[in-house]
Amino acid sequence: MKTSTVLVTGATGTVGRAVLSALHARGHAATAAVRSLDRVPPEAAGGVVFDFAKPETFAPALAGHDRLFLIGPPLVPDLDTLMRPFIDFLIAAGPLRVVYLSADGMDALPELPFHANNEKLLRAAPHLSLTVLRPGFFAQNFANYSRPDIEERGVLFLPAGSGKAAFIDVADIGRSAAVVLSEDGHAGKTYTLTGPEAWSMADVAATLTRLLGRPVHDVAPNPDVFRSTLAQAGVPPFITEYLIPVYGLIARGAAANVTDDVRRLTGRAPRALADVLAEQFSPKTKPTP
């Protein structure tokens, strides 16, 4: 395996060791940006210090790296402020190949502009090589966010009205990623990627339902309950805010949209949303009490 010249910020998240593992398979050693050394992935061919909130460790982790995966830490409503330094370190460094993790649908949210002043910073800058990747809502997020109440209270309760969203298995934007960071061809291409259908909270509180041989309601509250409730459960208010109109993408019919960009980029079809339900919602994989 080649020696790495590439940077994967994020490293610790989902999505992160998810483009780490693809790099690997694909016989390319990859470097993960992390706070701590003592928490670099296993999937990573080596660490550095990294901090969108430290300047002083921009340039250290950069240094011997051509390529780099970029995103941001979840859940910031005022993520551009947060990555803006490590930006403008960027557009300033020099010749660099960055695929920028946005997210569909984003640009139809006023209220949350920072994938799209983050996008705008980037592609103003002639010598950065740049692709974007635009993933719809992510598969694992039953799992990593909704579990409890899936699990333990047998409900659904996001503000997503009936509408549809083409859920993608984290795999697959991996995968994606780690196609335009080890291949040529990419530079200044937007690729929206998604599932292969689109799937109502209904649809999958029914899924759920069956994998789990127990009732699971979709109870798509509205805003007004959904923030309510979560006060009550002493979630924080800017949380709240931030799903709530995420979340309305769905309700609108803003997140059904199908792309075939997963399976042009890979060569292979995005897996199915029932498929990661299976497998994380699976007897065998359910944590032990």
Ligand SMILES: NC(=O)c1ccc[n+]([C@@H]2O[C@H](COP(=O)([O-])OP(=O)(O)OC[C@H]3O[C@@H](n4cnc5c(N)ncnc54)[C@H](OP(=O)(O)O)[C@@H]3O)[C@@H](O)[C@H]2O)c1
The other form holds:
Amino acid sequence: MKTSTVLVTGATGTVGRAVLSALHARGHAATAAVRSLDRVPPEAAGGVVFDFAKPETFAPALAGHDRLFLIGPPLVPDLDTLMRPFIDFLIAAGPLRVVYLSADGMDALPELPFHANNEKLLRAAPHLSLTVLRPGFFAQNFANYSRPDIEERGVLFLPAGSGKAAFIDVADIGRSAAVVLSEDGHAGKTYTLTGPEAWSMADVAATLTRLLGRPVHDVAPNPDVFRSTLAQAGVPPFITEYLIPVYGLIARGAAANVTDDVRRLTGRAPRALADVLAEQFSPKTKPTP
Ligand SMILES: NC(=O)c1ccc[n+]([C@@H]2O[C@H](COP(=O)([O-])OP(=O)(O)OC[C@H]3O[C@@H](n4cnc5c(N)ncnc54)[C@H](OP(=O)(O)O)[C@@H]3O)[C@@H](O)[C@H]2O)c1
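Show the other one: the form predicted in complex with this ligand, since we just had the form predicted alone.
Complete assembly follows, chain above in first position.
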């Protein structure tokens, strides 16, 4: 193992775990930045307490690290406000290699400008050696967020219309991040990370129908139906108003872009959405009547 110099934020999350696993597989130990030390993932070489909302954690967490994987939590409409104190701290600190997890298409979303704002601040910092990763929609979203709809109600209920998205396996994000964190030559670069092909929600529903052995319908609600249905279910409006523009990217054809960046970085083709879904959904998960 090389000396642990990489600090991974979001370490308990979907992407952070994948980054830690990929660094571990490359023989590169990394420290997990966690809000609670009892949640340090096993792939990490150790853990330090870190919270974007607690500036007193910043210096102790970063001490001894010269590389940082920086990611903010999802479903936070003012994510740039939450992350600003830490980004200001980084800008004032000494030289550091930073890999920032942004999102493909979000720079064109005026409703949710947080990734664009964070990228702008980080790019302007003279001491930071910055690489930006812009992944598309995660293949894991279906298992992470839509499993009850799919398995209990037999529907996909997302305001994505008939548009397509090049869903990416987070393991490919992890492997790509591990490359840019452990190899030279990526400073100042931006990589758009996508899966191998763009799928519509109808394509996803058809595959889930086959995998589960029972129908899964693509409802494709329009934003008004989506809004009123989630309101009836008691979902807080800030989440609904976040999801509508995000899935609107798919609806208006802004998420179908397929790139070769995962293969360029990792040397292997990105994994197909069908393979990720097959791993996560099977007839065994059929609810009992
Ligand atoms: N889902 C998609 O399709 C998609 C596509 C492109 C980009 N993205 C971006 O990916 C990011 C989300 O990644 P993810 O799916 O891996 O998230 P996730 O699984 O929900 O994990 C979020 C992580 O953030 C940590 N966290 C939450 N609040 C924190 C705070 N105040 N200080 C420090 N850490 C905190 C959580 O730690 P705890 O365990 O302590 O809660 C957890 O480790 C977002 O920035 C989103 O815009 C998502």
